[in-house]
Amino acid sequence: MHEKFLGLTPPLGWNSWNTFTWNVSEQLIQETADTMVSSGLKDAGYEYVVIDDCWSLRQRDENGFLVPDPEKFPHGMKAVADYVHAKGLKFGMYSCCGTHTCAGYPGSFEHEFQDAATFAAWGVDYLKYDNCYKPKHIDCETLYKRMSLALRNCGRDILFSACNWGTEDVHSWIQGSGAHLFRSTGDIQDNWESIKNLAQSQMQKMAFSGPFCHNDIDMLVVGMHGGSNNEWIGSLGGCTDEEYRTHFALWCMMNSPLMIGCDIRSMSDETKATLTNPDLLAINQDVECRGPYRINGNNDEQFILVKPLSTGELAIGLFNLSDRRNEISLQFWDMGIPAAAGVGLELYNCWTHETEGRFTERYAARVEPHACMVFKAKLVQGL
């Protein structure tokens, strides 16, 4: 118990929700496990396999214990958590601070201390907590300090994801309750117009996050290509492939943790390389988990982020959001780097693992539509 460095950087995993919804099982959480290790993505650090909502029966049991839908999960949960455990990977599942979960099955409203219990007992290592039903006359800071109190209490570690949707100003307070990840948007959807709205909106909460206490933009849509049963979220049919590489960089570059979304069993090659890109996971999983600051560009469509790196590194991402081509011009200057220093930049290029140059002063690129480009910049001296 109390792992110490739990939650240090932000988690890596794959989530059940934003394909499947209602219809997870035993037999796809087995195959998704296998499909963790047979792919690389275990390799790669993506370690969490996450049930979300649709878990259970529809009430508890005579004793107020949740009870595990025996059609979808014949051999309950522990066995659940023991085969995913054995294939060297994590378990996670999901529960509600209200009365009941977004889809109607039963939250942990008054019982956050029995169900951290069930919890451990059955091998959790991470709870995503939604926010669906609950009591108006009871403040959700409250509610997720409980839940976080009874997990630091249950005997196990378990990773505490409190998913309030951004309610509450909950960046004011999130890091106090304990929770190790805090989302700070509603929920995305499978197309490009809700990933440049989830990215923008992010523009004045960088700083709130941090080790420990990760500031969750919402669970990836790369690969989806409008693959989930539920209509709203796949609503548009999906995103290109460079639009996911864009939405993958977004999350690295803002620190957010990455839980898959998307049906790995039958994920491309194109998506694979997206997921599994060693520069921009190490970018993201960085120990000091500074985050970036924003330099303007022509518009909000077009800017740049600039994160420092423990390596003395700096990981600099140019974003075109918009619908034509532009050029986005860094200026060093912005970054602390005078003309007269002496000094430049080496650009080490995440997509195609290539040194670019050296440059000083100013670089400056053509960025297609909806596409982005992302450095490792190193400081070099006698430019």
Given for the second form:
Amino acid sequence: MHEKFLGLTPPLGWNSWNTFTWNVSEQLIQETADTMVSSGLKDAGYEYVVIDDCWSLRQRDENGFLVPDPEKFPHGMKAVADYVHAKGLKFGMYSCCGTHTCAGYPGSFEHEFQDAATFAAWGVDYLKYDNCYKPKHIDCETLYKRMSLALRNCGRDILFSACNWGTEDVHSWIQGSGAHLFRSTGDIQDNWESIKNLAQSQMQKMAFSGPFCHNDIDMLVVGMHGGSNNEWIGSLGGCTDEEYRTHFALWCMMNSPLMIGCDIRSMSDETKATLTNPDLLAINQDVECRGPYRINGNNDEQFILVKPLSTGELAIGLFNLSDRRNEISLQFWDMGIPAAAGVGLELYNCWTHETEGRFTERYAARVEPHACMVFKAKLVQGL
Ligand code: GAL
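Moving from the form predicted alone to the form predicted together with beta-D-galactopyranose:
Okay, now the whole complex, with that chain kicking things off.
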């Protein structure tokens, strides 16, 4: 999105893990890249196509190099990268700071500089770096700094996606490591409880997210509807479209990277409409990347998130994560707007794309269970 500044705003893209886990292939990546373009996802801003775990052989070659599985990737990785690049997209891959990846393939431990050079030679633009099989005597901070340096000096711009699941107080040192995003949570599952738990777990950590280093609350499950090939992620279950909309709005308001996890080749119109909502994407991609503050701070089930935008406007989300319909009331005073100053807000609804009207002092709405309302609010004076 912002070519000159790698990682300025949260990355937007697609990742193979949530739906396909071990079942990755050249054909899948090519068809996904094709669909990114033909469906309009690319025009909406999505740019990275990322292969997660399970892409290599179980052993390095005799010179210590990683080898793509020739059955899954018969023309090698450079060919896959070239295909993705020819579509005007960027190509991402996955490795791990330990001796093995979580699925048991070779990790980059003590091969960091060699692997960074390999990824650069293949034309990789994004590296997700996991945390399995990490030797006990070394801390994450050291290993993530190491790979970050290797990538920053490999001769190619490679976005660095650190994935240590929020362990070792990652938010307190990750900025200094040079990573562009950091996973702060365990793995998402395709169900409402998981979405709710991940969002709630990071409410107090929003201030640690900012330009060039984004708090990643894990990839999207929007549109999966139970479509994973992995039971644990959610081959059963799934969510309603309303729940997926709330999930997407939370991730946008919380400045998380937006990595699509469903099979976009067969996504529904509702899924596409959610993922390409221009107003929500604009909130997520606001150039100042300010984390939201929360009103109703003591209530994890119903709360309001407010995010100041670079235009002077405010993005405001009313979230009802509870199982009951509820009125959520926003007092403008809590955002620094005293009615006596004659200042009010014009609210634009980011789901209906219509202006709701001008309001002074307060705004209240009934919000359905597991639903949300998101507004872009413009200050109006002289009311
Ligand atoms: C997990 C990671 C997931 C996925 C998986 C692959 O550790 O959090 O997002 O990458 O490993 O095995």
